[in-house]
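Only one chain comes next, encoded as structure tokens, the form predicted alone.
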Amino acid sequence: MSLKGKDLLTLKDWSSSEIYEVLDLAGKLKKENKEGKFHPLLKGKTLGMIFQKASTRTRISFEVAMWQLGGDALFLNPQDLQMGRGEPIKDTARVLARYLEGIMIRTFSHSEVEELAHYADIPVINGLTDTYHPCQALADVLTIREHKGGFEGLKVAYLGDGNNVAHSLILACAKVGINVSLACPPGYEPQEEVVEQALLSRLVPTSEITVTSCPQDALKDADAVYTDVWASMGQEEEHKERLQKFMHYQLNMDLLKQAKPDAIVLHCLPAHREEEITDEVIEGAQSAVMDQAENRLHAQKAVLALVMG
């Protein structure tokens, strides 16, 4: 199967077999990278990276990924682009497509990414929007497979805000056959249409996606426990209000005991320690958070190689 030229806007648009292809290549590239092997799969090719949101992992992992694949990456600040001064997205998209072989964008509105992809005839990769974070979810399931050896019969519990990370996690898990249980405060559940789409695209027809307000129920018998910040970028003014509503959803050692004894702990970072997760948990023996962060690099290398190669 060829993924060349395919956009990665949301995992809704990617099949189970395509996701497995990414994971298999990511694992291969990671192993060979550790052995000192170089993969010039994108030699002579350039990725443009548009950032309208701050970033640590996304920028560095994409830049290093392109370098390790033999290509180049350009950091494009919207204030340095005419797009930041009112140029229509469709004009920016068509011009960039004449210069580049791929575009990665990290922004607020998902509709901006869709418009960019509509007009650019090169692959567009969603580095994060307010609705989806597909690259993170690919790294998540890659990490789970590394630690658990596969996906069959696994359960992932997610605590906190039903946000972009939760949306993409639900879709990724459904498409590789993992059960998901989310515990969210009332009013902060994931979008119903995302849950419905995930149920429709399940690899395993009997796999479950449940949403509850009870953290203990969600964590029961979980193989992996995931949490994220309670107030994402752009929601800073809600921080104090969210602290009150989410305080019972903190991932601490007492709550972690509800999961299986060998459950791994996941967090997409950055973490607000002693808010959504305690320092004891994120630094504990069950934490796979740094493996997860590293796997952003390897999962994205696989995506880049497949869609730009």
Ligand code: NVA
Second form
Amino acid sequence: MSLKGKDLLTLKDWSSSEIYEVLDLAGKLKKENKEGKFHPLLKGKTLGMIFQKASTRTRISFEVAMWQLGGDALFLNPQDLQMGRGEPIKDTARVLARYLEGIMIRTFSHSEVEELAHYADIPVINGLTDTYHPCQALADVLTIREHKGGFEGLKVAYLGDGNNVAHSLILACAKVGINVSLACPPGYEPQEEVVEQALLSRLVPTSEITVTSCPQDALKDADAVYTDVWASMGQEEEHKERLQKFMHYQLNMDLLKQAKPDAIVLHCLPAHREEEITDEVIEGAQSAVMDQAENRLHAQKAVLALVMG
Ligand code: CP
Ligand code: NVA
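Starting from the form predicted alone above, please write out the structure of the form predicted together with the named molecule.
Let us now look at the entire complex, which starts with that chain.
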């Protein structure tokens, strides 16, 4: 089985065994990294990175990942590209594919990433769209595996907006065999199509994905509790309205007590303290958010090595 040349757009078309391959390689590279060992698996190869939205973790972890793999990363500001002056995606895609061995793109509409991938005959990696964040989800399940020693029988509770991060988390968890329970305010549930796709691709036929409006129900007996911002990038003007609608979904110490006592706390970051999560929880003993942020680097190194190698 080879992942060479494969796009990473949503995780929908990545099988359970392909995800396990990423996680296993990520774990190995991480361990060797800590011992000071680096492998030039992508020597002479270049990743182009297009960012239509801000980023700290994604940009830096991809750049460092490419350097550690012996390759190069180019930060491409769309405002400086002809794309910013209206050059079509299909031309940009075909031209970039003549220079680069891979493209990472963070943008708004998911269809732009699909179009780029359609026209570029090199791997395209989604670094976040309005609908999916697959690189985040790979780091999330890697973090859960490290902290819990495996996936069997685990339950992840997700609190808040059924957004890009939630969609990718649902897909990744289903494919590795984790149960997911989401608590979202009415009207902010994840897309039904994504939940259906995740159910269809479950590794464990009995694993569950439940969506409720009750945070206490979702958190009951959870092994990991995850939350994300209430207003994502591009939704800034809805922020005030969402503060009202999401106020009962804040991950605070009282709510966290509903989960198992050894539950870990996850957040993709950046976090808005005292909105979706309290400072006490994110800084508390159960928080694994910095391991999770670190794992972006290791999971992406594995993806890059497998698809561009
Ligand atoms: N979690 C995440 O993708 O962070 P950045 O927006 O900083 O890349
Ligand atoms: N849901 C957030 C994730 C940021 C990493 C957003 O899209 O802004």
